[in-house]
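Next up: just one chain, as structure tokens, the form predicted on its own.
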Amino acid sequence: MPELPEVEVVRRGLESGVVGSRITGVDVFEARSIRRQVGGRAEFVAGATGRSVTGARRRGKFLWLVLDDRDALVAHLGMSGQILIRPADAEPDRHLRVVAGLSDGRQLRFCDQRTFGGLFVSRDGAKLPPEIAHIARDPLDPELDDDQVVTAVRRRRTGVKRALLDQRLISGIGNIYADEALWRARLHYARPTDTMRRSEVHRLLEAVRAVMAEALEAGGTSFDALYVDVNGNGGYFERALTVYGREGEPCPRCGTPIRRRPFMNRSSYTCPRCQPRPRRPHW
């Protein structure tokens, strides 16, 4: 699933490539891709058609286009969603679900192989769509209150990785960047949050920001063709991953083979030496 760096790469592409254009028409080829739309297909088409795009914003893994400074065209990429900017005469992309024509003759295309992502128009959602108001600020948000997050983390009775993945606590972090940040902070994913010192949580937040900043510079992480930017290009941060997906390879810091363990129907990757298992793990 695309995480914060990948979604931010897409947002930046939309900001530079679509802002200032007007949506001239909308075609929906897959109803599941607008299933979150109140009022269904008719409301979605009417809400987007004829609107000028005046901004591109994001919170966590959600992004949205500001429409006429009032409403929002909200997108979530899910597991395999792509938002592409194409010439109108370009060949149809695979798994094409929604197309919006633009006033300059190009098209904004939403493609989604697994159809877990989607689009919807949020009325009066330009600043923050009410449908996603429950999503917490993310590590790259300048208004994120670190001290507040630290306090909230230490009040939880859970494992630290579970806390990182809770989008109501801090948003945008998924499995890849959680593992990378925990390795940098020398913390095991099962470390109970109520045993963590404030300095440790602050160190973890710094590690999250550092790894995400590096991922942004590399255009995000692409393991396959499912994640691409608005021009169809993949990211290169996969080459810089230190632990995620590196089972059996030497830890870049100490040389110990990286270990993989099951975690919440996924996997967690750690260095057994740099990230020792806590005496009282919280699974």
Contents of the next structure:
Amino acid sequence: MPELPEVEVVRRGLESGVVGSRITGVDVFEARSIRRQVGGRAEFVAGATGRSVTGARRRGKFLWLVLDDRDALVAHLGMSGQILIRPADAEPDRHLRVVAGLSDGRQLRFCDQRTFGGLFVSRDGAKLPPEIAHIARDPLDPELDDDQVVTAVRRRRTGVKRALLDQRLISGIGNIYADEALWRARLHYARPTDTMRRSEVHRLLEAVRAVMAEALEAGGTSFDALYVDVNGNGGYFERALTVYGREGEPCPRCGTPIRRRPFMNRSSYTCPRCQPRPRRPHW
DNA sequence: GCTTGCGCCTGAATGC
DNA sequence: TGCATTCAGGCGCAAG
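Here we have the form predicted on its own; I need the corresponding form predicted in complex with the DNA.
After this comes the whole thing, all chains and molecules, with the earlier chain placed first.
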């Protein structure tokens, strides 16, 4: 499941791999993969064909190729998306949804098993596509204002994990990294945000950054074949995950068995001792 | 305006 | 063995 570090790995691969290339043609094999395109398939094909790639940018889990310094080919990997750079005569990939031919004979291939991800062309979206302007800056963005995030989080009337997952407050944090960061900061996921001290929220942001920096160093998290870089190689961070997916295993800090609890139709993993439940939890 | 819950989707794992 | 069910979760949108 690609989260922010994985998306950044893909962005870097695109930056070194396709900036300077021209898109010579586009084939869409699955309409759902371009469902966010205003104007549909015709607009998508017309918007991407013949354009030169002049940059590769990212905000949170959205990434985009800059087209002729003006427009943007925006991608979201969703749950299972991959962007691969392949020779045109390479074996067909599974779940291939969209192909862009490049001027040097290679192809950009968008593969996506569950089709939660997708592509669209954004007019005048080079700097920040207007369709994703509501997505907040992410923890790896040097322009993220921590003080502002801390204020916004504490103003919320919700639980701290819900706040972490809200892409309008801070982006790029998914279920896995939320659990890892909360464990590091010794915070329970149901801690009401309006009872948190500023220092606690700052500590949490630092924990988020630390987890993501380590993941990035390892090349992104991979639990199965669903996440790969642009060359199709998986990451190796899964060995470093401390609590996520480790129900019943001892907490590395205190030895107490890690607990799994249902949360927002998914799961939260916590150490019941290091992350005690607040007196008045906000689920 | 803010917060919450649902539906989208496939395939691996699990249950009977 | 084979079929049915469960689970994974980011995002946009509707409802409260």
